[in-house]
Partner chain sequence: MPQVATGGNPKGAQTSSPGRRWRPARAWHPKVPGVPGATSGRRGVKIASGIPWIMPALVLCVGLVYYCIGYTGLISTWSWDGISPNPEHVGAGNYSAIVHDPLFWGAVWHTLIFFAVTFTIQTFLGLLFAVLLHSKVKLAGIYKVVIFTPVVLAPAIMAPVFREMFSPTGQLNSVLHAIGLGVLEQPWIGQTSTALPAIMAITIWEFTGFTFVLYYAALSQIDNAIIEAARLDGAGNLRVITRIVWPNVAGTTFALATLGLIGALKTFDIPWLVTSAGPDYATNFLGTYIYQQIIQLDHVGYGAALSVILLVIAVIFGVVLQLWRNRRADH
Amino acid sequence: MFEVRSRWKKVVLQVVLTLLVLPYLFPLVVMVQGSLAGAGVSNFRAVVDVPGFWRFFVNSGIIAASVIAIVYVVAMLASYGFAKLRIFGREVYFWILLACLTLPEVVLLAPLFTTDQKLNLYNTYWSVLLPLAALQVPFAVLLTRNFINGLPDELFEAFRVDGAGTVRTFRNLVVPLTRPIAAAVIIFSLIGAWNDYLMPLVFLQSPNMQTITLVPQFFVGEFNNDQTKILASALITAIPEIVAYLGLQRLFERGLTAGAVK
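Would you share the structure of the sequence above as one chain, the form predicted on its own?
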């Protein structure tokens, strides 16, 4: 970590940071302006008035919450094992898991479709949330393992001396100390599950099962392409993610910093 003390260095740093932020801020400004073009606030009202809009919102919430729970539990348990437990071949297993990061979502559609058909999972929440959780587990494990590796071994040894087993150590030591990186896992899992478009499009065919990311399709057709309402729906879709990030911002930043440095 470095400190900037002189005034001119602070000015230079502020200018550099501003220039770095502008490329990301510009599309957001354009999206807001576009969503208010034409009918203005009525564009948002038209999005909310889409038949089944709130049902789509609930479906996205169920899928996102389930994905977050699965990814959190699996990533924390796996990271604890990879970081602090003596498991034969754990490095091999870890790198095999990381190799899954190279798999793009689209190449899994055919085998997943066949599997869902045989297991009668097609057009259910499970057909979407299980693949989404599986795709996010490798990255979550990568983050959390680095964080847990940074925890002092003396703490774990002290728990063992006191007679605590693996489960108790995980529950009473790992879970409380990993709240910062848990916030990062929650945010990334929420973004991945809430924003996913391909999986719900392919595996959720019933109108009452569709998610919030499919709302823009109501404004795109053979004879119409209302970009203002598409942008308005994009802004509405982003609200839960913004609220979640603002609520977990401090822990999120601490978790990413610790996970990257330690």
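For clarity, a rigid core is taken as the largest C-alpha set superposing within 1.5 Å between two forms. Numbering follows the first chain given and starts at 1. It should be emphasised that the depicted structure is a prediction, and the values quoted were computed from it without experimental measurement. First, how it differs from the form predicted together with the partner chain.
- Remark: with the core as the superposition reference, the CA shift of Asn59 between the two forms stays below 2 Å.
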Second form
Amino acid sequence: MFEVRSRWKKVVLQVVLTLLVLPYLFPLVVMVQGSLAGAGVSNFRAVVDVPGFWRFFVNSGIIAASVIAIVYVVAMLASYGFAKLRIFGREVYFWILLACLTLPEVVLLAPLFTTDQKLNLYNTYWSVLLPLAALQVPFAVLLTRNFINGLPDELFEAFRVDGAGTVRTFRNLVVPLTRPIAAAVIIFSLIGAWNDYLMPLVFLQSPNMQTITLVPQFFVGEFNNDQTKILASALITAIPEIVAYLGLQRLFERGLTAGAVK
Amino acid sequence: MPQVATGGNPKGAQTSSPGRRWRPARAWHPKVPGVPGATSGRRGVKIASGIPWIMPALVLCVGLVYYCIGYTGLISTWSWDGISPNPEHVGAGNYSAIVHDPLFWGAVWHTLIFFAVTFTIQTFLGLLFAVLLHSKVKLAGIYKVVIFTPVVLAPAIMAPVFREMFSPTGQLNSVLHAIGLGVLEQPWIGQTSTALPAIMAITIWEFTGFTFVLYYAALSQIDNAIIEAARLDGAGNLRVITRIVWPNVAGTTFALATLGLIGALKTFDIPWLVTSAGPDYATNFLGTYIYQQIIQLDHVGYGAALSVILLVIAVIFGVVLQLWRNRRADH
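If the one shown is the form predicted on its own, what is the structure of the form predicted together with the partner chain?
Then the entire complex follows, led off by the chain already shown.
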């Protein structure tokens, strides 16, 4: 895009880019450096040795995996229905779903809080993963419906003519062909569930149920506000995300931006 | 044309059992050119109802979200602490109190200014990075990773890092001191004048990568021939960007604006964890205000009314987004 001919200008371009990127690196450097301050590497040991530290990861894993499973199954079924099957008043149902798209989760606080207590769901995984899944489904349906719409009708007709029922069509045609968009759905559900803070904050009270986003707060109490240990805990909780991103770079970039590019 | 439609070698034809052959034969060649009624095969087999397929999604979303919205609406007419069995019904009382609540208007104002500033700077930086990384620079992959990594990190996990960084003895002030800008040192998140800008800076750090990736993808779509032609006509870099690149990514910009607006309305994690919505409510947003009212102050009715207002604003923007998306799809 930017065209520079002379070698000198190329160097200038590179330097400008580097200077612009440095602020993005800075907080990450602060995190690493801060976590090594004071007691050095033993900060990490102290964090890891706290009983139940890995429990946060297990909880986040369980919640994220469940949200992904629910969102994937529910959204796939619905998008197949919306895109290729006969539904009277199709767009009405679709808009009912889409209206949830913009919903800030904080709006759900008051009713969920009272309902969870009535149904004894308070402080269970369900109290977090059900609302998270419900908030992710509309966007997943939007994405996958658009994708399935783009599949040629003739494929579906061939299956129908062949006597294949909707279940077989779904299993043998929809599921294999939607893999590219399924990857996007899985990634954004993962990020949404893994990074969510408000729902676990409000609905998971006992530390053995809590997720990794509550780790910093847990350690503020645990280590008497010792910043180095808190930063060490932040770094340890950030590592899986960074590794996952670096390993699946393309999937992450596509998954998180799939909604905005057609 | 997909291979099945040609009728030449449909996969289904080979695998079908003889017992199913009674279905209309012409469906095998539904689109043979010149054959009258060639497309009627489509009507040969009735398409199944999709209602059972969309049911799980509807049950989950309507059952949970709409139930909650209805319940919130109901609670918003009560004066309630969340526990007492007999809440006092106050009708629209909460709403009229909100209209006269300076903290509510403060939160709305913060949301608007937060959106305006973060969106403008992210757009500028995101597009700039996209253009620079589309040019011939070295190590483009590494720059890309550095810019995008913040997008995948949980704000809640980064919050303690930013508290540390922006503290009076933090790394930001050290760096300013080291590069001779010691006069700029200040308690960034400890005073009302700089707390909101600090929150904005964190958000920009967090989401520029998202803006960048979208623009990066959009730039790949621009036909290089147009740019070449402009260059031959003597257009410089700046002119190419303002006259060709910018208009060509207008769709992306609009999408980012709408997503940014909805994101601004949802803002909670960063102001809550970094500045606790303070000092003196300087970084109070609708999300943090609702949380405070419902969870901390037990003003559940008032918080519910705030939620309804937030919901109405969000839905209005959501509808705008959808209308725009549909219009764009038609083109």
